[in-house]
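Take a look at this single chain in structure tokens; it is the form predicted on its own.
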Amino acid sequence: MLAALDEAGLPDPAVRARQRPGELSGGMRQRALIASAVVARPPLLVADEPTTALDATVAARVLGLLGNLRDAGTAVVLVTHDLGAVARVADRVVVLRDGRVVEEGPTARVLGAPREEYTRELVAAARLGEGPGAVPEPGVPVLEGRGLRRVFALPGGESVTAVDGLDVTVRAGEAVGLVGESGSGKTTLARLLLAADTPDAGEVLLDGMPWSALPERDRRALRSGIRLVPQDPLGTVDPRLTVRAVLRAALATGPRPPARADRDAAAAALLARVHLPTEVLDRRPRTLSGGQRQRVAIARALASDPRVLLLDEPVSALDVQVQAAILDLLVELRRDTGVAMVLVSHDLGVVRRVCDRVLVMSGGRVVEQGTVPDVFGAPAHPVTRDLLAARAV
């Protein structure tokens, strides 16, 4: 068992084997699941989006493991929206659309010289573009973390420092990317900034005023200033509610909520802002596509006119075409509203498309930071270089 955990790239496998899933990061849970699938060396392995929640370096190791299993005689069926993973592992590729095969053949030929228009669209969408283009100049700081530290207990009396003396500043209109390997502290830092968790040391300021130090009863009235766009919007809403009810409830929490009679019109305006038709109002989130649900999640977050959006892996579960559309929407919202963004992502291409600055995390610390072109163009730290090299595979 420990050998399988190690083979799947899980650090400290003896410690992780004694932990419960809720005590692991999303990437660690994914690797533990992969280990459970390969430990018996099955003759056929069906890998359904095996690298979705993983950073570039761990994803490269997992794809290397799948490649090794394939070379050793295991048949592998890889289901994924990541064309880079297909290029790394697959001998043949089958392109599906609406339940039908639109193209198939050797991977190099299909990805290198696609014959069908839909395949060409997928390949083009995988190239996310360079930078957000013309966006507002950053203004005054709206969100600041000073000396943040967060420690978690491990089995056996040990502990892990998830965030270690970290400083971060986000200015009005700015988009800051948080990247790093799974377990580097990205999600913990995001939770501290959101005040969903309390730091063991340090403080978070919102608009220059105490945020993390406030009692929740005092913080509740200020929560409209910072909103979360989650990775899984379906898991954050009551499945019984329609989109109309979800957006009406979100509109009621803003600092200047519209009158009840005006909330349907305001909900329709929110959908228009994220390029969804009014008919979506009377549907339930479960009946929407992944891209539509993510747009509803963004609309819900915008309902209170926040100054900061915290986006936690907002496109990791989406296919490349929908990813590109959502990222274009985020850039559009930056230009039109001036909202600041903190984008947590394991995909460096996503950060390059949306963000001005990037913070690279490792071991709970920021090991490199700067503008996206500077950091990605001339990385100074080995962790950054490894992330960029792994993505290029």
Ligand SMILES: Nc1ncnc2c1ncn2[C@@H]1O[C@H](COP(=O)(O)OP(=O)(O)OP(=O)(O)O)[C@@H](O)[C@H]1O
The other form holds:
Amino acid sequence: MLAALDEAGLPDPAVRARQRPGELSGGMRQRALIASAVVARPPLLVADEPTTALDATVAARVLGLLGNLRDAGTAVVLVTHDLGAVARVADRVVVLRDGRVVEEGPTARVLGAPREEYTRELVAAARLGEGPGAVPEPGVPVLEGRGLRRVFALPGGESVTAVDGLDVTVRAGEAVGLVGESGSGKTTLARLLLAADTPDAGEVLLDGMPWSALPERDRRALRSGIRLVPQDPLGTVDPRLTVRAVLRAALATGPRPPARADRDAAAAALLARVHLPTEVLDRRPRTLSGGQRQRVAIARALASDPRVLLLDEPVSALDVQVQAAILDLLVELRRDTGVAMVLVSHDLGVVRRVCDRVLVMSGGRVVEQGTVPDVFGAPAHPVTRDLLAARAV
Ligand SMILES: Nc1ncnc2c1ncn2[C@@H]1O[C@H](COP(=O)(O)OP(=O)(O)OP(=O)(O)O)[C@@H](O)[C@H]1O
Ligand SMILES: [Mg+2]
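Rather than the form predicted on its own that you just supplied, could I have the structure of the form predicted in complex with the named molecule?
What follows is the entire complex, opening with the chain shown before.
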């Protein structure tokens, strides 16, 4: 019985087993109840909103327990409004509305490509609804853009001001979302922050020190501190290279590169951090799935232990299920490494999931900014409202 309490995620099971239900918190009571239901390994378990009272970590544990029961042959009926829980546990899903079945099918299909309007709404709402949870307190500014301006000449003598007098500050451990319509200047800004491009006015500071103003020769030694995950992951990688070669090269760029003999182990550790098995080391990136490739791209960017990670549309090429897994990974990496993130996305759900703060861009300027709940809860600028409305469909 103690084992069942432990499996259900109840801390100090030996102590808790001797308490009365009224002496437990709601979440603990829930877990004790789950333990009592699974202890006899029944052939069928009906779990009605089993994780609603639980925090994310414990909820994940309970869902893991339900998954184990299912794998051991127990049929599980999971009643829930939490589509994340459905995705983790269920093989099949039945969507109910007003007592009727709206849609039914394999989980991956129903959540990945819902056929009915109502299911689509549920999926969209679920993805907008969830934030990153507990994240590190933001620290000192690590990356600052001041009065940034970038003008591009167009054919025929015209020009376009892609970034037009823009200020941005990113603090240690913070995740800042950069959203805006296509052409609003997001990628240009990301490239300026990375010092892959030079501003026509203004400057970028890294750790409070000149960054964009330095000659590239002097920047090279500092580049390990700021990395970009480009929109086309590994598009810039030689297709003949294996993942091992890509990661070994990336590891060599850090401030304290591991000895050559240790780089395979370090590369395998990087893969583990993005939840890929060691076997992937000997694959070529093009033979991997889109999601695996994005994980390799993130591992590569993390190899030099950067303090800032710039991610340009990190999940837009991936299908919904894979997107969710990559976003979970980003949230986990934030928590575990404290790396600050600048996340460029046209998808507000993506920003909502990962970021604390958001900057809305239009015509090269920031038209609205604030915390994610404030901006998404009460959008003030028409551009923000349009972006939010577009997301609902
Ligand atoms: N190298 C360049 N030469 C000329 N114009 C450019 C260049 N790079 C960007 N631009 C122009 O600057 C503007 C902003 O482009 P940018 O790529 O920053 O937009 P974006 O917000 O990233 O858009 P998307 O969401 O489509 O990726 C656009 O008008 C674009 O055509
Ligand atoms: Mg872009």
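Numbering follows the first chain given and starts at 1. Definition used throughout: the rigid core is the maximal C-alpha set that superposes within 1.5 Å between two forms. All values derive from a computational prediction rather than experimental measurement.
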Taking the rigid core as the reference frame, tell me whether residue 169 has a CA displacement of 2 angstroms or more between the two forms. no
Examine residue 202 after superposing the rigid core and state whether its CA is displaced by 2 Å or more between the two forms. no
Does superposing the core leave residue 379 with a CA shift of 2 Å or more between the two forms? no
